[in-house]
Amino acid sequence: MIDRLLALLTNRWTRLVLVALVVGALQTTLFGDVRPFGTVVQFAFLYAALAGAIHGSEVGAIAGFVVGFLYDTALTTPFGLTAAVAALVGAGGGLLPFLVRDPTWWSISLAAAVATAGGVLALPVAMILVGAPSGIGGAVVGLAAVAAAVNLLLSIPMIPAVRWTLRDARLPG
């Protein structure tokens, strides 16, 4: 008995779920109201992105599925639209294995910021095809620059953080 709650609470993916928990809650209280530029930080994205970049596009796109239907929960958009643009923001930062051999910490930072650009440009185009309102116009390019900057800096403190939640660790024995 021990034994199988031990491994459960060892197990990357329940450290996953606990951890976009807090993800989605700084994503909908804190860098919900913390706007610079006018531009709502996309911790989200940040997260899934750098999942990819450091676990690879498989791990990455789970991430950002995960994260992005716990942040679906808080917003008005259809339910699950952002869960499927975060899965392709984290699939789209597992491609950094593909372009740099040895990934150092600047250019996983630096494809956060790209993929989170990428997410951004992504979502109203996404809202587009259900039919649902974007509402962002022709500054979303703005935007999306805005959220990538933001990202890579944020993604400095975040690396640590997303290599010990997706870490897949052992049991000895």
Contents of the next structure:
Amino acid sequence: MIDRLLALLTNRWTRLVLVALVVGALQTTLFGDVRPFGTVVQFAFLYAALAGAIHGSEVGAIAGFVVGFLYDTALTTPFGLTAAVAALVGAGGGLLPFLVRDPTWWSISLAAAVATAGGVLALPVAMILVGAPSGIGGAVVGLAAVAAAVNLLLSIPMIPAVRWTLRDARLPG
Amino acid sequence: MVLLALATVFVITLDLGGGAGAAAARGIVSGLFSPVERVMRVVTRPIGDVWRAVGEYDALLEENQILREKVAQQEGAAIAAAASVRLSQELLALNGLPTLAGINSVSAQVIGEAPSNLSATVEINQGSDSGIRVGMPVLNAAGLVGRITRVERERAVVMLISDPNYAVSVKIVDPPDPEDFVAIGPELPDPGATTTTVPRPVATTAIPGFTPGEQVAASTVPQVIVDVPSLTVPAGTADSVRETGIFEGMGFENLPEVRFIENTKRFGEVKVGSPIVTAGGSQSLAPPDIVIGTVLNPVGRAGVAGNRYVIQITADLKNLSFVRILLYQPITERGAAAPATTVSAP
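Now show me the form predicted together with its partner chain; what you just gave was the form predicted on its own.
Below is the entire complex, every chain and molecule, led by the chain shown above.
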């Protein structure tokens, strides 16, 4: 029984959810207050993009889906919309291994920044698609640029954290 | 991947349909997430405070100076306005009409800002334990701030009036022309006028050098003018005319607008600076006569839908510290309150 519980707790998917809770909480608290250039940092998108860039599109999409749902609870947008966009960001980050044979830390950071920018640009589009007013126009480009630049920096300490979170504990053989 | 896509489409469709399922799902996720979020808020608050202290110190100093000057300018006007408001409330109460003074309220502190660029919300430190329910209007000293959109036991989320999802019925009060105003209060004399002052009767025997029977000359001294504030009110024949419309938040980079206002013959043309207040009514989200802002400028619009007007909000939504929640729940929100209200684990 205890063995099963320990196995559950050390499972990569359990860690994904637990870390997503922390990432979501940081997004809705710290990054709601700390706004470089008046822009909200998209920390949840960074988590999803890094998960995708390091562990592949599917893992990235799942990480984005989980953290997006948590983020959705704090927003007035339709429930599930940010989860959908974050899942796309995670899947987008997962395209990196198709473009680069052996991704280095800086190429992963770059991919996370680009995927973040894509997510920021996609969110108002998704809102328009579901008929929710976004109230934003050309300024979204500036928001995307700032979010990408900040996430480029934040990705450096986040890469080891995401690697640890989603590492597969199964030993070969 | 396909399952994820289907799941998100399913949840979004449920939420847009307004079903109880989406509200329940949001409640469950929120219930799991809230304790972690609360702990994280306590842990990260010092970091946020340091960030603000470093980034906003100079701007705050400058703003403080400007505000001091404004306060000094407005002190006199506020006294006159308070008297006028009190008189108005007494008249409304006398006629059995609803007033804001008759609605209980709860004060709350703003503890968090919107975690997104696309939604304008703040989080407050009072919730269902204080009687707060979904839909209640939120205001501060300057006017309407927003409405409660989500409630937990000890906190709630306020959708600000600048959010693109916010709308409320309002009325534009078109003030009478300045020519129709009359000034009331003490009549001020002409500063250049002279007047005769009559000396008070005194015992003449005690005055040295005084000869009984001598005529006292009239002295000519200018009168001293004391700066007493007077109140300018419309004349009895010049009543304010009202027209109702819909106030809508326009989001991140735009000022809110009012729609469906028509320049009718009776109402005339909407003037820049005309006050916007809530219209009230049984279907409205807020009680009547809460100040929202003033007309900044009209936006031309072809067709029969009426003009749109850009509104300058009186409340400073970027620097909210304390707010007041009116314990007034609109009829339209009473049915929806139960599923929308999420109570987290203690």
